[in-house]
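Just one chain is shown here, as structure tokens, and it is the form predicted on its own.
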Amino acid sequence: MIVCVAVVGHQNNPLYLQSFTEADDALKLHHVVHCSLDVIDERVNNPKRNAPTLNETFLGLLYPTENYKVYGYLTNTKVKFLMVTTDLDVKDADARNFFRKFHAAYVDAVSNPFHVPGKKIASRSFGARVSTIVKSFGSGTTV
């Protein structure tokens, strides 16, 4: 189950962060997302250690904790997508499919002529589309 998704700009500025839990653990999820940014920077800035995945946009499992697992995706423009899940056995194919759909929704949102590049994404249609993608995660359905 996905509990949080985030879009972080190339200067590590938060562009979008949405949690999908009823509990008041939003601050904890913000912390988990923030900690995983260091892992992304380490993987991107140390290409010798990660040579096979250098050109790969899907970064895989970034930051496992006791309760959550964080998966990452890096766009060509260095915008980072993060998914925080409580599932212990997320398949890479499901995560890749999620990020592919999430990236398409992001591209549609920032292609809006009224969106200011580098600013938070405040589009209601983007939020609704992300919620639909999150609900369909792991079920094998297409959005």
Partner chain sequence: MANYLAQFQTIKSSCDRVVIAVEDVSDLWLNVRQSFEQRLPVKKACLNNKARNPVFVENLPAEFIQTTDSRLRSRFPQEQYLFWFREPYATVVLVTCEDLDEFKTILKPRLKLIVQNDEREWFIVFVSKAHPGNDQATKMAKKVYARLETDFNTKRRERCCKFDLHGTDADFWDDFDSKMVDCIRNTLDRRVQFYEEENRKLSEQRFTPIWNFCNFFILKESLAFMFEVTNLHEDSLREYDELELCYSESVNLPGKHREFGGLDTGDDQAALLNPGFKALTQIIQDDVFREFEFRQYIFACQAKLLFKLSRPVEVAARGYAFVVGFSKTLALHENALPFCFREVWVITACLGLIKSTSAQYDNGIVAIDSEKEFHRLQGDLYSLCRVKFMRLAYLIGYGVEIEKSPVNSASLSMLSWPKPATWPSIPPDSSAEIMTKEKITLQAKPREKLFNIQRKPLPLEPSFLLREANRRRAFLSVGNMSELYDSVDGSGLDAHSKLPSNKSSSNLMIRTMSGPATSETSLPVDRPMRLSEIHVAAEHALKQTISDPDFMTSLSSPEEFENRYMELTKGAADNYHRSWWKRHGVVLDGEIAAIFFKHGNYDLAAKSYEKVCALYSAEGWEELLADVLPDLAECQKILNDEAGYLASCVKLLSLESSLFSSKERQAFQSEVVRLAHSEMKHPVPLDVSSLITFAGNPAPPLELCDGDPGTLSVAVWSGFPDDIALESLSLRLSASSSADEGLKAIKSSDARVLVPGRNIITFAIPPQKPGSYVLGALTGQIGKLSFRSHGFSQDGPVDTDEFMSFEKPTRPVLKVRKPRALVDITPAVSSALLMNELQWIGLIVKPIDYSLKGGILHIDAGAELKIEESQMIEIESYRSNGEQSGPTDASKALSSSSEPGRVEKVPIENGKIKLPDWASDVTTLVWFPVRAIDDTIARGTSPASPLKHSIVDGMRMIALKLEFGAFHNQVFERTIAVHFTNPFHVSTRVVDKCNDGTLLLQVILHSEVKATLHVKDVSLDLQAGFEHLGNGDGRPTSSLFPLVIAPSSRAGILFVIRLSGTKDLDELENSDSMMTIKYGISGDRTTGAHSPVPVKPDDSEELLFKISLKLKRPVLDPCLAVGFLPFSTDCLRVGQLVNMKWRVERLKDLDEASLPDDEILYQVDANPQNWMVAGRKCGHISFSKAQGSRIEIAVTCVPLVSGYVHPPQLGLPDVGEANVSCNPAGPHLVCVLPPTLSTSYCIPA
Given for the second form:
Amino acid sequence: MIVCVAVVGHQNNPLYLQSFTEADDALKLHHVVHCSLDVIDERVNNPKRNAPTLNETFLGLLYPTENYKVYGYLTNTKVKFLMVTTDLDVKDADARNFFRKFHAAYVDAVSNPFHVPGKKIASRSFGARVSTIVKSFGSGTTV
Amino acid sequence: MANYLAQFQTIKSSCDRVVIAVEDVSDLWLNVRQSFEQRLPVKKACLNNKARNPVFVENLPAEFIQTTDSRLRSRFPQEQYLFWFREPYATVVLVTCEDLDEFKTILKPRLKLIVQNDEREWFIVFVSKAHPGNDQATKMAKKVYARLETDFNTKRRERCCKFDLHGTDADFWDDFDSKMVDCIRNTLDRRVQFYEEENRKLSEQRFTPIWNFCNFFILKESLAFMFEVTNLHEDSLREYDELELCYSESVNLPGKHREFGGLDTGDDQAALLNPGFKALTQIIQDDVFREFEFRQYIFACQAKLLFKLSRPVEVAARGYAFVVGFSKTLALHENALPFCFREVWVITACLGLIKSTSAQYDNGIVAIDSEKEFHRLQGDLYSLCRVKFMRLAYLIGYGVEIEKSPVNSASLSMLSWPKPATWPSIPPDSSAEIMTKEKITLQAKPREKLFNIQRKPLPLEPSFLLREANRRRAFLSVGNMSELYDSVDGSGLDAHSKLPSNKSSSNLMIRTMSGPATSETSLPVDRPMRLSEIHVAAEHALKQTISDPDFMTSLSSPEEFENRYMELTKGAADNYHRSWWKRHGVVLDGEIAAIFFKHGNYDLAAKSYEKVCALYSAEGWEELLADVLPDLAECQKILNDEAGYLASCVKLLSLESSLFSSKERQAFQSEVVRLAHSEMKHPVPLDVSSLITFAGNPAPPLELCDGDPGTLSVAVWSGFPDDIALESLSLRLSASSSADEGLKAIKSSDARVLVPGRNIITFAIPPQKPGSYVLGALTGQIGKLSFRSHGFSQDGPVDTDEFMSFEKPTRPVLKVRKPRALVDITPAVSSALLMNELQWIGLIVKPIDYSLKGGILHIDAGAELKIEESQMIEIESYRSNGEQSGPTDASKALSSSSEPGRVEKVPIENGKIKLPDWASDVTTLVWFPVRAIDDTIARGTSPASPLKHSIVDGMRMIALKLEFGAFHNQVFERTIAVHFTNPFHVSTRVVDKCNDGTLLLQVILHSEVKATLHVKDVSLDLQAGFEHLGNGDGRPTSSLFPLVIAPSSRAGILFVIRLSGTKDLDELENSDSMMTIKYGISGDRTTGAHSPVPVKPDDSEELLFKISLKLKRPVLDPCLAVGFLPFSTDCLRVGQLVNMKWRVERLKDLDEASLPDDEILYQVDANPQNWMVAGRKCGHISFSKAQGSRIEIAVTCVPLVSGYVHPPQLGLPDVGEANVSCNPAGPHLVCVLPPTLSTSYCIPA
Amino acid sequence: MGREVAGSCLDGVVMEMVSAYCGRFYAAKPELAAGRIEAIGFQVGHQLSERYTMDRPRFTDHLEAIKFICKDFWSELFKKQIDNLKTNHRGTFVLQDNCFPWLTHVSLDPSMESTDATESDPALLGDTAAQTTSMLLYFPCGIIRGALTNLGIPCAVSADMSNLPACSFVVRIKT
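Given the form predicted on its own above, produce the structure of the same protein in the form predicted in complex with the partner chain.
Below is the entire complex, every chain and molecule, led by the chain shown above.
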């Protein structure tokens, strides 16, 4: 299951972070997401390796540990989407699909006139939409 | 075939170099051996790799072995094939021969015999013993060698070379080497071909029952080994990779179960870098290798080769992947393995990898980015190791020692517990240990944080250990396995690992339970274990699992654990710092800091914490920051680093308010305030930009004129949870135009209290230099603490575009204009006013879009001009030239107050007028009454006495000063000139003279004002020597009063007079006759003279004007007449010569006495400032006495000044004034135009 | 065609916005009005770029981004592409549109008080039609700048209209 999704701005500042664990231990997920930025930096700044995924928005698996996985997605506008999941076999297609929907939701969210660019996304509708996307994750429903 | 395995291994270990057989035909080996072996190892060899591409290898290790040697004799053919890699790669045939016949008969057949075996790669070395001195022998040797060549060389290949025992030459050795290498290469190619063939055959059998991995392995590894021996490491590595792949495919085939392994003592020590860790024979089991050992074996071989290729980075990379992957594999078999075997293995594996790779890495050089890569891998290894280590520690009850930080929580709380088949149960007589554990847990109390921040500690365990452990108790596991499986969440066991678990778990019993089985009963089966008991049990179990003693010691006590934990954390942090992954490094620094903190090493702790906080706050991860910052603050407080501590408090306050409870936030504030009011050793300026923000109001900037003060209102947002009292608050403005025009501090009204949220604060701005100003910084004092803020509020009303382009608002809040005219005051009166009467003077006060609010007008009338203060000043709004402005006089003014142009009367005190408010923005007309005093009696003019005085006499100056602006700081000063004049100018002439001596005196009244004059009455009282005719009331003969004189027109009045008795002339001279004119005036004060302001209401409209006239008696018998002839040119210009002509005519001849003979003296007098007389000023001219004779006098002069000036006058000094009649002697004034610009006489008028 | 309607409606909005800013709000100071209009464009471009770069690979260099502006972005906006792109390879690009849709309605005829949509606002009749038209171009400039900035390319964009309705935008990338 997805335990956490996050949107990180182009200055690596958190724009949105939602954890889906029942315990109030969101802080550790903050940490996971924040540290995963290291990997994104590496991927972007160090193009020597992973040449194929050089400029693809979907960054794939960033951070495999034996108990959770972090997937990343980097838009043209240097906005980063991250997803932390605990199920250990995730199909790339699912992840891509998830991020595409997530990105769409984000774009709509920033079009909200009450959204202040560069500030955290506070819109409730965005939250609702994200949670539906998260629920539908892996269920193979491609939109 | 699998039974060859043992043999294979021994062979492999025995031979480690290329073998070259020496066929010593004619017993030469001993002679040549030494020199031959010096050529080894082969310096350079060009071999073909598996892909048939030439590869240069260096220092190929090789060995010469005689064919007679036991090692090469007696081998069974098929094992020869199997272990072909150890067979000779080349055969050197050593021969010598002196005699040609001998060669033919004996040697040649024998050689043929040797070389016929085509399997071998051979070449012949012909050794000539011939001494260089011995020509005979040398020649012979040559012959034989030539023969040898012809017999054994083919055109494809040369197989012979010649070696002189005495005096060897270099090119022989090259020849030798090349031949040897050729042989080796060919052999190698053939054998590679062979092995590949074999492999292909075997691979075809795959997925068939007869398939046997072991054979495949032997073949593969033989090939790999051969490549390794011949230094073709790349190929060797590839073989191993294929082998690994094949294995992992074959091992995971479902169906028949295989032993996993890992149950021997010492297996917990990962052996992934030591190929010889176990004999292959030990780990094979019915033709299949046990996965546990074999995988490690394969990896070890790969690692060895990679190190040989000096690619430690790759070893690390593969290693990390291997460890992670293998730990998963271990998880599958976990319930068959000893307790926590998996964790232990991972730890040792990581440590091993770190040790070997870094050792290899240090003595190698790598590219920069692969260096970063390497350090990242090291960091990963370290942190993986660290996590597992923490897990173990937690299991045995050191959990209290572990910082409950996000990083630890993230790595532990999502990491599942070890899943042994049964949880170890308590060893007997361990009550003491249990007690100690209890104590540890009881003593450990969460240290309460500063500002008593209460946080629920982050979890370090995926689920409650107590439940987890008790669920896996031994008595549950044996018997009803099914229950166990349900409890295990899916990842653990799948089909093929099910069956063994019974057996394995049972032998696990034996391993983990110390003591005899009866110990089971030491604790009642049904009672669940307490936590401390679980810890103890786990510790004992671990003791069984871990074979390495000093590893165990690192878990023996909290201190030991901490040292190891520190070491691992440091290692991870340092490596991450040297990689791309800075954040990982910094976060781990935070963990290190926590340890330092625990040991009271606050200095280092603070340093590390600062790094962490800097990272988080830089990227705005406030939640994480909020977790660490209090710790930093605490360090700083203990170190009493006041600056840092304050900064931290402010930072804490400026975090999202949702992150802390209001009580905590109040605690922060109270800390700030406490410090601010306490004695600080080094009072520090505090930057509160994040906490106190401010912004100008959204309205367009406040605009001030030069020198104006103003008040600027600024919105200040206070982030403090409560009101905070400030000693002072001041704002700095910086001129946006010029940088050097530095900051202007504006003091706000002293002490104030900032309420949370928005405060509107007004600052009084002193007069500023012209320019536009932006908000600079906000500075202030809390107690003794001076703070400053550069924070431009975002949530304030920010200017859209700046906001959109995400820039700091640089919108000017204040604009000070360049100095300019703010008001203009001009006199409203266009022409002369009445002298000696109370007249209105109008001033047009015109504000130039600037408010004159509260302005004060100072009027300073000079001498000879008196302001009538008893009168009210009239102020009326002035409607510009277009429509007629203002009423004519007071009475009408009052009535006209109804019409839009309003009128107000204001008093004037000693020359000051306060402008009314309504007049502050509109152009107004200020009327005030003045009286110009001129006590000189006006004089009339007559032909005899032309007018002398100029208009300048009528000028009066009024100094005006207007003080206005908010603080009367603006001053406008001007002096205006007002022209006063008499109502009339009077001139007289005698119009007729009767024989009886009566004269008709015509008095002409010129009106001097732009107003209609009503002459009511005129009376003339004559001077001595004259008298009125008839009734002597000096009234004019013609009484046609009232006589109306239109503006600037004239009227004449006749008087009839006559001479009365003769008196001496001089008495006549100094007596004047007086004329009194009663008149009224109706004029408009806006245009000029008008009826005087009535001081008292009963003032009559009637005015009086006296003027003195001078009548000249000699007028009666003029004997000379002087006339001024008109100018030759129509206009005079400054600097232009002009001729002045007068004509003198003798009217009658005088009695001789009075005049000298026909000479007459004349002189021209002219004001030297106005005229330059070119010719002679005076002189005599002859002039006949005959009546009517006339002469002309001409003088050339140059006018020097433009304007109306008096022309030069001709005077005849000898002739008494009375005898000269001038009618008139010339114009009063002549107009001189300014010069044409070219002339050099250009003098400003 | 919904887009047709939407397109002309958008044109109307743009015209009206420009006239409102130049005519009413900042009639006095045109440079201020220009700033505001450009800023609005910036914001619009900022958001559009976010939307239009969805599920497309990231740009490796500036030229790619500019090309995106010329091709996809422009056709998203105007259903046509930029007609000509020049660059000096030193950070300056000239995007030329031979028939810029927002200028098609503009007719520069100083003699008559044009009744054209752009000139309809009485407040605009004061300043010459040329000024007004140049005002019209601040908005697209802002859009381009916003889009590029959001793509991580800070730049300055200026426009000039040689002969209507052709116009060219000059992008100078800040280094």
